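Encoded as structure tokens, the following chain is the form predicted on its own, with no partner shown.
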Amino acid sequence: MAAGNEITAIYYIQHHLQNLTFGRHPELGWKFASTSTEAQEMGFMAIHVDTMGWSIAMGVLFLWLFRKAGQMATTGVPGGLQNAVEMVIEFIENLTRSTFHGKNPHIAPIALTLFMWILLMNTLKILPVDYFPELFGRLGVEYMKIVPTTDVNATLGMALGVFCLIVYYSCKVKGVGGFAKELSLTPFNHWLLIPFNLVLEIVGLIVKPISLALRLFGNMFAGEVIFILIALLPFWAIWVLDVPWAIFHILVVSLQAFIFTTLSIVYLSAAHEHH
């Protein structure tokens, strides 16, 4: 009996913990996988399907949002909706102030863009474990992982995002020559320590959208194994557990969409100062 309980302890973690992934498998062709093996197999090109829908629709979300605040925006009382739009603008409007010594009127809706796309993603994890899965799997879908940021493929893909526009930025305000120089030439001002300047200073670029996708990946995806392990528990323990740990984590997903926004742009900051 505990034997059996332990598989399917293991099962029901494994089943919350995988993606809908949809892509092309060598001997079966292009299929949804049903099986955490079928989806490996399909390889790097396959496509995390849950990940990508709710991303999108967090995104359109942001936007409907922000689009209704500006509609509805009056001289007058303001309600609700365009006092907390306001709040977040003024919020990042300060942040980016206070970060970001450059002149660049593009940081600031960057900014704003990353830190809504990511709390909004975040939160998602504030919604009761097994809804989505139980509601999807009645509807024929194997597989529904609701939280992009508990993926880490998302998170990487927000920090290139970020890695672009660092390397963009840079080549634009130094130019591509004064880009080279700087990473020639620092932190050791002197031609004989280029190759060593260029060690430092590559790794520590690269090492940026790195760092951005796995700190937010790590703290999401520990905060939802956590949340699943508290679901095998007897029903009296879920309530005594949940209830603060969901708490707790509305600081985690708001402090990890600040913390993200926040080093992007301190990073671009870096990117428009001259050495």
Given for the second form:
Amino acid sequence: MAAGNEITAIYYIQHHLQNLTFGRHPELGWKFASTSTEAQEMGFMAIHVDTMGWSIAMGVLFLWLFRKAGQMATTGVPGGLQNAVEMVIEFIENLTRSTFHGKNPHIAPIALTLFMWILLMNTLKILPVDYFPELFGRLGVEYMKIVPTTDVNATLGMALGVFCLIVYYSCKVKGVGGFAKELSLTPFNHWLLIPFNLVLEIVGLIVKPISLALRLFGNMFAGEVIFILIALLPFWAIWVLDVPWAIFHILVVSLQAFIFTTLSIVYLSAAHEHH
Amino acid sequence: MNINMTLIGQTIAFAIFVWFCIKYVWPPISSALHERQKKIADGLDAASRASRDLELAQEQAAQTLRESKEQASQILEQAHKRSTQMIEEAREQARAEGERLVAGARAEIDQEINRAKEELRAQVATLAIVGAERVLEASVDEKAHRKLLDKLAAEL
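How about the form predicted together with its partner chain, since we already have the form predicted on its own?
Okay, now the whole complex, with that chain kicking things off.
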């Protein structure tokens, strides 16, 4: 879409960055938000249908593919799908073995879920930015942002899941008392410094999921904005910038998925360690 | 960017996906992988064992070959020796037989000669007597001269 004037451009960008929101409007009741302002007014009691839909679709796609490969898995010569799946599994297994120092058979599947899910969600970004908003617009759906990881809710949601796992494993391995002791008596092992330690440790604990979420969200959102800006160029000039940026994003997509996964394993590993 | 229920929804989705992955996705693939790993390791092991066996068998075969060659040459040598011995024996036997034959023949000849001489002697006596009778034209007392003539014949 060529920018006729500034208003159109701003509208175009805002439109592409707005999620399809379903929620309870203070005055209008339960409905799909028809404008950004309406979505904002809905507050917390709203849900991004596109984010949820696409992310669940990607998660199901991942589980379905891997489940299928698992059912067909033979110990003989593997086929194409099984080969690819096994490559990922082996990669995750190695990553877990080198990063995670405890003994917990659930860490590798958790890492696999994170990695494949984020990778698939990020990959949606390679699709041209106009296709799905246009398609759904024709079908009468006003907003459609298909990349879930450009929605801070999605990344923060996953990070919250990881945070719960960190707390759960910390309590499981060290006991609730042990975990509380770790929070209050490190880094300074003196009862007078307990409040100071608590502040330090709790901030450190909470920063983990927030940094995870914001890193992924920031990278993906910035990339998306650039794609949208490139799409504002005249149609014959788009590919000049779009192609290199998309190729570069193949790297970013997998790298961000990898970083999220690795850091999650590192955090979970730390949760398993006794001090 | 507004934080809303999507956050909770995503966390729940994440939890379900993780649960599903732990329960149904990871175990079959992982076990298949490890089983294959074990199978390949076993295969490699078997291959190395087989090559070791092959080496051993080759060595054994070479050893057997060497031994049998040695044995064959031994047998050959023995046979050679035996044949030489047999030839020698046969030759010895043949010579002995020949000598025996020659000796027999010689003895027979001697005997024959002796007999002939005996006969001749007997005849000579008779002949001499007949001759003498003819010469003398008279009867000679055979009994008187017989002894004399026999003596003469014995001197022959």
